[in-house]
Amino acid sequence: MPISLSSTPMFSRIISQSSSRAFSTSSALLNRCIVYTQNGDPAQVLSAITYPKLPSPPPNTVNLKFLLSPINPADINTIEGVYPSRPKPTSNIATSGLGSQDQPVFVGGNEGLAQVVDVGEGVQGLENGDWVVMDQPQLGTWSTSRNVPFHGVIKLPASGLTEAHGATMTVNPTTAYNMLDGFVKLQEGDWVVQNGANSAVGQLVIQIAKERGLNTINFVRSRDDMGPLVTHLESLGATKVLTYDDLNDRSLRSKIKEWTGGQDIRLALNCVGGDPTTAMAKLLGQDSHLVSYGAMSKKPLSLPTSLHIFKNLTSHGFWQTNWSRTHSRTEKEELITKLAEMMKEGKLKAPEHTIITIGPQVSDEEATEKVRSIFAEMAEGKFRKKVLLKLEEPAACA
């Protein structure tokens, strides 16, 4: 990994050297990201830098602004250097400082959305004004504008999304979806059973369930006000809402046996692990799949040796950006067309969310410390809310 450089003088005068030659060589607009030079808290090693207008597109590739980009719990693992996707460090965004082949820089951001601005000889499929989403990981989404091969990008359609949600189309919804899909042939009125469902995962697990026809039995949480969140996941189609708590209620069995009519539950996923998964493994029927795709309590996954040999149940992991990687790029845009129709049709509603924007007259050192306190914030869970980030471009003083 290259040396850090974000805590150092040298790296707050390069910082304000380059902002103050962008800001004052040229009127036209520059470009902004948001970097980290070695992996650690982000709300010390995260910085912006300004960097210039990007020049025409290479052949087979294309000029992309973004136009909204998420902060998800993967993005912060990738930069404290524990997740298994990592970007490559980008040397070529500078002539020197920061992004350039003396001093490469990673790009945040694996998700996002951006409208296509400049197409390079050879591209096919796309034009400018077209919105497009990553169909590969680790592109640097939190940034003004970049340049990708075109063959990195899967085109929306047309009209008819918001920009929140194309932004967080190929993570949570494709999960969801895949997870619902891909381990058990599940029929109308058939019964799933899940954790973590006030996620974002799981609302969207609730409604992709919803529109096929599936019962959901969820699990969240207790709190002291219970009242507001079943209601909204009801809303969304949850058949019952339950806390962890309700696993330790001995006739909770016999209550799923009458709601699902004696029915066996074969699917079941899992985000949490330790204690509730163990327990919601032992509701589920012969045959069945247990799917983990998280765990947020940080404890490992403890399943009884009875439920594999008497009821044959089987345990997967699922990771998204595996799937991407082992399906082909048709297979993808069939999935993300599938998706973007499920969303304008109403079936699927955008995350709740809150859009944090850095503005054009914000220089580097201010866009940096906004940036940092972000994920401070984070750290102590003061957002309730998926967090968009909304990167304008600096403008350049006369």
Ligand SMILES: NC(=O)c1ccc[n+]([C@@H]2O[C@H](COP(=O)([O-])OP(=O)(O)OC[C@H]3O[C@@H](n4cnc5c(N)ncnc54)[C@H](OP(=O)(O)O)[C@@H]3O)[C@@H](O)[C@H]2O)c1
Second form
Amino acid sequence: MPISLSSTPMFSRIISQSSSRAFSTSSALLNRCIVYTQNGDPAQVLSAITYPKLPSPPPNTVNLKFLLSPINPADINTIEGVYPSRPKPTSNIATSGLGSQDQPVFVGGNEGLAQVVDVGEGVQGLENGDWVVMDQPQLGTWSTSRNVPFHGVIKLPASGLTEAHGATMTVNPTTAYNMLDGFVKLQEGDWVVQNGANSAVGQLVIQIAKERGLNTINFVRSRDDMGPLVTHLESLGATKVLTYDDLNDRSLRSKIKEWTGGQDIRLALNCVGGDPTTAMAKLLGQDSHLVSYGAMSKKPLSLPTSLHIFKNLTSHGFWQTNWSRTHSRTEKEELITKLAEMMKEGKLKAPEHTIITIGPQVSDEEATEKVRSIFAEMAEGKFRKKVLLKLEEPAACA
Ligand SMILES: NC(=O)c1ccc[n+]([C@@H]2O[C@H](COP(=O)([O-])OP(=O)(O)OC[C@H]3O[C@@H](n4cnc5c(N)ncnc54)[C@H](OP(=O)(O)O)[C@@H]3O)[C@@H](O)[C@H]2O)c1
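Return the structure block for the form predicted in complex with the ligand; the form predicted on its own was the one displayed.
Next comes the full complex, and the chain you just saw is listed first.
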């Protein structure tokens, strides 16, 4: 059973203060974050807690104010405890007021846009007001403020980006870029096939491919009204948009041959797994590569042995976290700069999104209820757009 934060002495104190609080907009602001103490269903284990203002940052660290942070599918897996990258437990009351030795908390959120608000001694290359993104996983971005090592963040260009661009910069655009770049040497006019093409990653693949002069065949789940989705993906640059049902159409191969002029497709990107991926892999040509980065259907991937024997198919996995671990800071900064430039030039759109704001006048109980209901609705598939969390500092008691 998940531990209820409100049953522990420290949190009952914090929560009872906040629930009975008579708010005043003129009083000093506190901090708030979304935490859990035990893995489980986010709609049951997440809680909002209030914590004190951060003290001045220790040497080589910066205090950040988060502006906007997405809820990505991997965040849900992390809270469930089935994702390999986990946040460190926080138990440093002295510096942040979060957690205790007896009951450390995990602060949710892996990705986000923050502004530097205070700089510790020894910090280089960052000053107050800079926009930054995270260069370390699981820093706890569902917070109003955090203190982090300065080498744990990367500075964004000073202007020209929206908050939504910045908040969604480090996970999906980097993944899309690296998968198109890292497995096959593609030339202008080449073809790439992908499933989950309407996912945030898939939409970025479409846009980056278009920018590189590549053609894309994009598979999505069928839905009652396909028209708006097809129009949207085509407006991003999709060459062809099809559904997984089309993969069962015997005439599909000849259609594709016509589109490609008989050219082999050598790269397939897999977001979903299961039967649609098996069928998509069969569209690949000689010496091709299947790159799996998601498993949204939660179904295993099965590949005909003949594809390996006769077509020399190679099947890879890609994990951006691993790419980040194995690449230098300079390479990461170069990639972020490149993507930010594309965003500023309008070549990469921020994902369609819904911003959920948790404002200063909301009590921790109300915030907890709101956050849990978002996750419950996400599990029911009610959000078709990326959810971005905007946590505002809770007002202190009047
Ligand atoms: N390996 C990496 O480094 C890396 C990096 C970034 C993301 N990812 C992974 O990539 C995937 C997409 O992430 P995102 O942020 O782009 O997600 P997103 O924007 O929320 O999109 C989710 C996608 O999954 C599809 N989907 C949901 N449930 C499905 C099901 N039961 N069967 C088939 N398709 C289903 C959705 O299709 P509908 O619209 O039809 O529901 C949509 O296309 C996730 O698995 C994420 O963890 C991996």
